Structures are given as C-alpha cells and as structure tokens.
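A single chain, nothing else alongside it, follows as structure tokens in the form predicted on its own.
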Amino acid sequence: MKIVVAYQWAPDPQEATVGESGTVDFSRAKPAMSDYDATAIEVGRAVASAAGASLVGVTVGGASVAQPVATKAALSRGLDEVVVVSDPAFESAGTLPVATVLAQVVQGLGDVALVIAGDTSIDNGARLLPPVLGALLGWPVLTDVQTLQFDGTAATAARTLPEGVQTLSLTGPAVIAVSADSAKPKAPGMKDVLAAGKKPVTVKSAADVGGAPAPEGVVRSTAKPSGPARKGIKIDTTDPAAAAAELLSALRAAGALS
C-alpha cells in the first residue's frame, strides 16, 4: 500500500523582483520546496507510518526538479522514494497539465490509498490542484484538512469550514489537501540528508507520460495599474485615538470621505 504526497520544487516568489513595467522577474529566485509541501510530507509521514504504508513523493516540472539538491530536499523530509517527471515542456505548465501527469503517475504506481497535497502552491496559489487531480482520478477530495488519521482501510479527517469543524470518515482512495497549520514540519538533520541520498529516485520525461502539455494561455503584456499611485501614508498606532483621527483626516483629504 502506498500514500502519495504531491509536492512542488519551484522558484520562491519571495526572491522575485518587479520591474518598472510591472513584470515579475523570477530569474534570480532560487527554487525550493514551500512550507505547504513540507507540511504535506510531515502529515503524510505520520499517516504512512501509522498505516504501515510506503510514502512516495511525486513532482512535475522542468530540469531543476530532477537535480539531486531537489530530490534530496524532498527525501530528507521523510519520503521513502520519489517519482519525478522532469522535462522542459513542464517548466511553466499550469494546473491541468500538472494534474494530468500526476494522475497518470498515481495510477501507474498502483495500490495508492491516499494522495496528500498542501492546500496551496508556492508559485500561483490557485488552490486548484487537489480538486482537479481528484476529478481526473475520480476520487473524492477533502480540502482544508487540519487533522488526518488512516488505519489502512478508513481515513478520518477534520476540516475547517466557516461554520465550524467538520469531521468525516471515508473508505477508498481520496485526495487530501492539508491546511498550513495541520503539522509543524521538522527541519531535516544531517542523518536525514545522508539517508536521502540512498533512497530510490525515478525520473520520467514528457514522453513517458503521454507527451508535452497542450499550449495554455500566453501573457501578451504586463503594465502598471492605471489611476493615481498610492501615497503609502503610514500612521503611528501607538495612540489609537490619534491614529483614528489621522486616518479620517487622510481619507477626507483623498476625497474618500465627505
């Protein structure tokens, strides 16, 4: 029995720069695994250990996802093995192509009980991958999961909804999107890093998973928003009453209040 964690190795948006035209430049942003994915692996490790299952990491991307620094970073967090789909065709692939490839890999692994992912991604934050992946697999999807237990047959998940906490039990395979606060990832130690170098890594190309993705939307141009620029006024909140008065004065001066 296997439990799969879908993770991402992508440029960190915190290191991106924005040009005068509004274009976002990722050329100097180093690729990394986000905290969302590290959390998913932490949850997956606990669940797999409790159920006696193997924990398999799966990722899709360009050439960088297959580099040793990337695979070791994932394996050192507790994965038993990784399957990497690395091809220039997937360098900037969107949600649907990535989910399609992930679904093919999951189906090829066989005996997968659960697929676990973070509730959002490091690059676009669309929160679409788990639902799309579940639809392609034909499996139920649970999002915003805070706690997850699995005994090898049935899973019990508690998820946060606007009206409260909902607890569900389900049997059969499912896609689980865990919330950012579902676990606190532990930083890998030297022993973990050394052990990662001995774990299995399977690298596939686009040809191995049905070919390159179909072309998606293309960015034609990027421009700054029209209209007046923000003034960026800072208000000292040490004295709440004075801060409120200063805010009202600034809003009136800007014409936002009469």
Given for the second form:
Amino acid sequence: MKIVVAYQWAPDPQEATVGESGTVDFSRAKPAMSDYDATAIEVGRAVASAAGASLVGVTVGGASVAQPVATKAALSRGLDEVVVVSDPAFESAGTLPVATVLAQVVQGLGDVALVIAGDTSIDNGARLLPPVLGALLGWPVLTDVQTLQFDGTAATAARTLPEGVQTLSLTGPAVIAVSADSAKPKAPGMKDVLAAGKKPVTVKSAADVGGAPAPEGVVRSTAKPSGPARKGIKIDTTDPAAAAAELLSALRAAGALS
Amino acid sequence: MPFQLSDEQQLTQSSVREFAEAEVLPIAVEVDRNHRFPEETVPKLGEMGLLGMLIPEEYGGSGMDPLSYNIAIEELSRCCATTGVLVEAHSSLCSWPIVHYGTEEQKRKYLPDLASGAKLGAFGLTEPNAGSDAGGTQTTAVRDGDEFILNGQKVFITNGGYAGTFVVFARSTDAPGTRGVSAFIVERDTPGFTVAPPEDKLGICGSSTTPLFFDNARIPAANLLGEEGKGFHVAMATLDGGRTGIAAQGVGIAQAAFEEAVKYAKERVQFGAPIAKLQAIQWMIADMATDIEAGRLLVYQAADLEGRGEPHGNASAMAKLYCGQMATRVTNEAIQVHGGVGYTAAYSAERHYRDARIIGIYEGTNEIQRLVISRNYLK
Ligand SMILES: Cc1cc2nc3c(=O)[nH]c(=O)nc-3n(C[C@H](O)[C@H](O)[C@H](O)COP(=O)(O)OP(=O)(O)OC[C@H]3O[C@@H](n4cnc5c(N)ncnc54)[C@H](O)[C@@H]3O)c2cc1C
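Switch over from the form predicted on its own to the form predicted in complex with the partner chain, please.
So here's everything in the complex, that chain up top.
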C-alpha cells in the first residue's frame, strides 16, 4: 500500500524581491520546498508508518525539480521514494496541467490509499490543486484537515473550520489537504540527509506523461493592491491596554471610528 | 579553486539552519544574559545527529565529512556561539581523538554515548602554568598496576560542568618536554576527579568553562588513549581539526552580525532616507561581506583538505588566525552600523562582538597560529 504526498519545489518567496511598483521578482530566489509541503510530508510519514504503507513523494515542475539536491531535500524529510515529472514544459505550469499529470502518476503507481498535499502553495496560493486532483481521480477531497489517522483501511480526519471542528471517517482512496498547523515539520537529521541519497528516484519527462500541457494564460504583470495608501503606523503591543487605546485613537484620527 | 558544496553539504546547511533557527536561536539571548548552559538543547542536538558528526556510523554516529561538520558549526554559531562551541569541543576535541587513537574497546565503550548525546565530551589540556606552552603539562599520571593515578589541575575546560567523558593530558614518564605527556580518557564519576564552578566570561556566556582537579584520581590503564608518551602528538593532531571548527564558529558569529547590520541599515532612517543609502554604510557592508567570504573559504579549504586525508594543519591555522581577526572586525563594524543601539543589549550586535573575541584565543591564540604557520615557511 502506498501513501502519496504531492509536493512542490518552487522558488522560495522569502528570497523574492518586491519592486517599488509592486512587481515580484523571483529570478534570484533559490528553489526550496515550502513549509506547507514539509508539513504534508510530516503528516504523511506518521500516517504511513502507522499503517505500514510506503510514502511516495510526487512532484511536477521544470528542470530544477529533478536535480539531485531537490529530490534529496524531499527524501530527507521522510519520504521512501520520489517520482518527479520534470520538463521545461512544466516550468510554472498551472493547476490543471499539474493536477492532470499528478493524477496520471498516482494511477500509475497503483495501490494508493491516500494522496496528501499542503493546503496551499507558496507561489500562487490558489488552494486549487487538491480539489482538482480529487476531481480528476474521482476521489473524495477533504480540505483544512488538521489531524489525520489511517489504519490501513479507514481514515479519520478532523477539519478545523471557522464554524468548528468536523470529524469524518472514510474508506477508500481520498485526497487530503492538510492545514499548516497539522504538524510541525522537523529539520531533517544528519542521518536523514545521508540516507536521502540512497532512496529510489524516478524521473519522467513530459513525453512519459502524455506530452506538454496546452498553453494557458500568462501572468502579464503584478502590482500592489490598489486602495488607500498604508499609513505605516506601528503600535507597540507590550502593554495590551495602552496598545488598544492607541489603536482606537489612530482609527478615530483616520475617521474610521467616530 | 571554485567551491561547489555537494548535495549532502547543501542539505546539511539548510537542515542545520532550520534546526538552529527553531531550537537554538529562541533561547540564545537568554542563555547569554543568564550565563546559563543550554542543557535542554543537548538531547535535541543528539537526536539531530549533530553530536555524532565525526563519529562513524558503526559507533552510532552519522559519519559526516569534515566540511559538512564545519558547515554545521557555522550554522549553529550563527544562532548561538555558545551552542557552536558546545558541539565543537564535544566533537573535534573529545570524539575525534577517541575515533582516531582509541582502541576498538575504547571506541565501543565511549563513542555511542557521545554520538547520541547521552554523554557530552570535553578536552582537558590547558593548565594554570601550561597555556600556549601546552607541552608544559604539570598534571601527572603515575602507573600503579592496572591503573594510572592522576594528580594536578586543568583550567578553562569547555563543557566541564556537563561532560561525562573527558580526554585529559598528563605527564606519565620522566621524558622531558612534550615527550613525557600521555592522553587518557577520564569518566566524570572517577573518585578523586572534581569539576569546579564555571568561569564568568566576556562572551560565549552560556558555555561551561571550568577548572578540573585530580586528587589521586585512579583510572584504568586501559583508558590510556594512543601510545604512552605520544599524548602531545594526539593533542596537536586533534587541534589541527579543531581549529577549523573554531574558525567556522567565527564565520557563523560574523555572519549573524552581518545579517543584522544589513537589516538595520535598511530600516534605520536618518536624513530622510534609510542609512543603507549612505555610501559610508554601503562600504562597511561590502567590506564585511568580503571579509566573511574570505574566512569561510579558508574554513572550506582546510575542511576539504582534511576530508581528502591531506595535511591540513597549516590551512586550519590560517583559517583560525584569519577568522579570529575577521570575526572581531566584522562584529565591531556591525555595532558601528547600529550606532547607539548597537552598544545596548536591545540588539544582538553587542553579543556577537563579545562572542567573537574568543575565536582568537582558544585552541591556540592568534600568536600561536602565526607560530604554526611561519614554521611551515621558515623551515
Ligand atoms: C572560554 C575558553 C574556553 C577554553 N576551552 C578550553 C578547553 O576546552 N580545553 C583546553 O584545554 N583549553 C581551553 N581553553 C584554554 C585556551 O586554549 C588557552 O587559554 C589558550 O591556549 C591560551 O593560553 P593561556 O590562557 O595560558 O595564555 P598564555 O599562554 O599565557 O598567553 C598570554 C599571551 O602571551 C602570548 N604568547 C604566549 N606564548 C607565546 C609565544 N610563544 N609567542 C608569541 N606569543 C605568545 C599569547 O598569544 C597571549 O597573547 C579555553 C580558554 C577559554 C578562555
């Protein structure tokens, strides 16, 4: 039995620069795994170990996702093996083509009980991938999952929603999107770093998965949100009562409160 | 020589940084302020495999290459110099000589606990009358049947208050000078062996730096480390690797100060613009970055030579000499970039400045490194 974690190896937004006009420049940002995906692997590792399943990482992207340092970084977080679909055609591909390829890989793996993914991605944050992947696979999708248990047959998931906590059980394969607080990713230890290089890696090209995706819309520009300029008032919160008073008077001064 | 870190070295860097930022950095200021040994970090370091980096896998370590190890020391020191030297003394000074000079029995007995962090390691060479002149050891070891009886005193021993395993040097024969010195493994609970309270220091304030006393302390003859009379050689070979680790500690301290200076320069507004727009500040930042990079490359070079089994004593002495001075220069400039707040405890610049000062002293002062280096050219 396999549990799949879908992860993304993408330019680290922490290293992106935002120009004065609001343009975001990723050209000097080194690729990395987002905390969301590290969290998904952490959850996946616990669930797979408890169920005696093997944990397979799957990613789709440009050339950088197949670099040994990228696959080893993913494997050092606890995956048993990775399957990467790496092709310049998938560099910054959108949700639908990525999900289509992921679905194909998951079906090809066979005996997949669960696909776990982060709730959101570091680059676009559209939160679309798990639902689209579930739709393509024809599997149920649970989002906002904070705790997940799986005994090899049945899964129990608790979803934390604004309205409260919903606990569900399900059997059969499903796509699970875990929330950022579902686990605290631990830094890989030295033995994990060394073991990563010895684990299996499968690299597929676009040709192996049915060719390059159809062209999609392109991002023409990015800009700061329009609206009133920020006032840049910083309130010292050491003393909460004083901070609240200062906030109230700032809001009054701005005419937001009467 | 262009330097390209291997995948494993890059991953070691990112993993140790992630660990240090999560577990070490949050307590660094408090550990410094309260002169408190970060005891709770030891099991976490053990779990991460950071206490067994120089110990082969068969003895429970992670058996990393020296460059990965030095990268880890840099990353830990970037967050907390106290934690950096805790790992450095444990690894370079205690574990390394046992790995390289220990008998099979000694390795099986001592290395697994050092690798896991169940026991912390320390290295006792310096004495009140034998500092730079480390061969002037006055502590004695007298053979008595299956035992050696140790008498004497050590000073300034890193990890002293918390270590379970000590590599200690004592004079065991009448041979003059360095030839009479032997190395021994001493367990903490040995009767007659006591550890005195720690020194109060300028920097690396959380590090436990203590005197050790031997008053008819009997240790098994089986705990002789390496050949009798070859202890000084053990000490010098140990320091050849250790000095690279201290240089790496200096790089980490300087890097932290540099990053904070850059951040502050972008935020602090004077004369209507961030001070980073002033050429005076830009030049300081450029000099600091260049200085750190030069020191880091000397560390990488020394560690790489060691990893390839090449002689590295000269390279490690150069790395330590350079980084000792570099760390002091860079942390000094970082205070300057901060202006008045840099002189206060509100920012970490002053902590880095105090921490940096030790790099040019322990494991051989700057003057001793110059002696080591010049000997290689004036032979
Ligand atoms: C925080 C801390 C931690 C330490 N940890 C350890 C440890 O874990 N284990 C251990 O064994 N030791 C440790 N030491 C000791 C350290 O290695 C010595 O302090 C150092 O080697 C210098 O010796 P000293 O203090 O006796 O100075 P001295 O040797 O008295 O030196 C005084 C001055 O004279 C100069 N000098 C001496 N001889 C010469 C020479 N031949 N040529 C030119 N100049 C010379 C020195 O450079 C220095 O400027 C530690 C020290 C400190 C402060």
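Every value quoted in this text rests on a predicted model; they were computed, and no experiment measured them. Only the largest set of C-alpha atoms that superpose within 1.5 Å between the two forms is called the rigid core. Positions refer to the first chain, counted from 1.
In this core superposition, residue 242 moves its Cα by 8.7 Å between these two forms.
For residue 251, the displacement of the CA atom between these two forms, after superposition on the rigid core, amounts to 7.2 Å.
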